[in-house]
Amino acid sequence: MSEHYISTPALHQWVTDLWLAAGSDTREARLTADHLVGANLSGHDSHGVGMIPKYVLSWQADELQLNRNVSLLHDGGSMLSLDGNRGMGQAVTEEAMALAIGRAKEHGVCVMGLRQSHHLGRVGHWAEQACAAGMISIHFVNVLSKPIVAPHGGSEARFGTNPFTIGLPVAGAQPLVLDFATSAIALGKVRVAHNKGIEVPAGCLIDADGVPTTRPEVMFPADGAAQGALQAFGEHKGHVLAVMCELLGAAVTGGHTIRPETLTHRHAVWNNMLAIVFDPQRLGTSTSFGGEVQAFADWIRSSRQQSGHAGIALPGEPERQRRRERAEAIPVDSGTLAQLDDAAARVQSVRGASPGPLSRLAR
């Protein structure tokens, strides 16, 4: 399936205008565009503008709520419990992280639980927000949507892709950001492969019978057909990390874990997140921290490279490389482009206004 290129600034404006037309205020529309286009810029098309069609369906079903703010459920000084009120994840999570960063500056550390946020997107974005304020952050997230990942040894899906993230600021250098799904591949990447008509790498999927496959269509079956499942990364290791993300992200924060009893919505993706944000300066290691990071990075890169590898990357470096490559234009496959055109038409049908089809901006 062919790819089209859209000017990065034009894509950002289109996303902003779409959510303004749907009813978002200026802040929410801008933050949503910043985040989704930022994910594409970082090379994570799975969490980029391709999520918009699902967001629009959720909004039409009155599941995603626009222009919501977080509610303070419990204030323990250095511990905060917040409710996202099913608001746009890109807006309510930015607000939640700002509160956590403020408390970490005041107390040295903040443990923040956020429950009932609509899809909060690429979690690395929130680690980068903390790093920009000089904070280290650790994030455990669960995904309350249709189960899509099979437990290790199981042949049926039981949980979501449950991301785990760490952000580490480095004085005078770019931050190190570890951010990955606990599944072998994110569902969004399977969606992109399905839209492009290509296979996914081996070891990522099983079909409805539990048989390994590389065909992405097993995750998008025709009506009435059984769905396959993603596999956890690293066999039992990814499985147990996903379990801990589920429990820390949801059970500890007062959110729901994924079970038949809690899956009462059709389109929305709810996220619950536990974030630990702390100021490394309070540990009294500020004079040695940066030097140790650089020395360790140099030691890692001194390793002889394996044949076929272009270099040894540290967490966050691939994303920065993609941002340089995509600064002027972002690729969007034909299938995703058609889905985005449909999303704009849906907003038009409800609100009487939209930015029009994205395809008119494609080349």
Contents of the next structure:
Amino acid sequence: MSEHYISTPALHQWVTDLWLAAGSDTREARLTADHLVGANLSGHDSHGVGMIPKYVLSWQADELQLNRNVSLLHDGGSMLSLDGNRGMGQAVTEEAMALAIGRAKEHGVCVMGLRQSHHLGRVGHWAEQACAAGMISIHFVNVLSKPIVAPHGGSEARFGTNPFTIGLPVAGAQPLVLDFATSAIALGKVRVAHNKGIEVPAGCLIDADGVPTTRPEVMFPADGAAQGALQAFGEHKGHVLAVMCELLGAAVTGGHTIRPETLTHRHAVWNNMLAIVFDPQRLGTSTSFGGEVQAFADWIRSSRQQSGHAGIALPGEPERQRRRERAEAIPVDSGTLAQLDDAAARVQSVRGASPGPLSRLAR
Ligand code: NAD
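Given the form predicted alone above, I would also like to look at the protein as it appears in the form predicted together with nicotinamide-adenine-dinucleotide (NAD).
Time for the whole complex; same chain goes first.
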């Protein structure tokens, strides 16, 4: 499947205009574009503008709600319980993180539960928001949509790709950001492989009979056919981390864990998130902290390299490298481009306005 390039600022403007046309206020449209284009810029096309067709379906089904704010369910000072009210994840999570960062500045730490957000995208974005304020953050997230990941030892999907994320700011240096799905790969990466007509690496998928496969189409079967499943990363280790993301992200925050009774929607991806945000300065180690990080980074980089590897990277470095490479233009495959044109046409049919097809900006 062929690949097109779209100027990064033009793509950002198109996404902003699409959500303004759908009815978002300017803040929500801008934050949504910042986040989705930011995910593409970081190299995570799985969580970039390719999510828009799904968001538009969710909005058309009255599942995703525009222009919502978080509501405060419980205020314990350093403990905050928030409801995202099914709002656009890119907007309500920004608001929730700003509240948590404010409380962590005041109390040293904030444990924040956010329930019922629409898809909150690339979780590293929220860790970066905390890092920009000098805060360490740890995030456990569950995904409430059709189960797509098989438990370790199971051959049927039972949960989502439950991401786990840590952001670590370092004074005078770039932050370290660990941010990954607990599945061997994100479903969005299977979708991108499917759209491109290529296979996924071994160890990521099983077919509907539980047999390992590299064919992405097992996740996108024809109507009525049984779906395969993603596998957790690292055998039982990814599985147990995914279970904790489900329980800390949802059960502890008052959100729903994934079960047939809680899957009553058609198109939305709901996320629940537990975030622990704290100020490292308040541990009284600020004089040694940066030096220890730097010394450890130097030590691990001094390892002799294995053949076939380009170098030793720290968490967050691959994303920064991609941002440099994609600053001018972002690649979008033709399958995703067609889906985005269709999403704009659907906004046009509902609202009588849209930024027009994205494909006219592609080269
Ligand atoms: P991934 O497998 O690309 O791993 C990314 C992490 O590994 C980053 O921290 C990155 O800096 C680090 N990394 C990558 N290559 C490295 C290397 N060679 N050396 C050192 N570090 C390296 O990520 P993924 O599992 O595909 O997840 C992609 C995105 O999907 C994440 O941003 C995640 O938050 C998001 N996600 C969101 C949801 C949701 O429901 N909102 C669900 C699943 C995943």
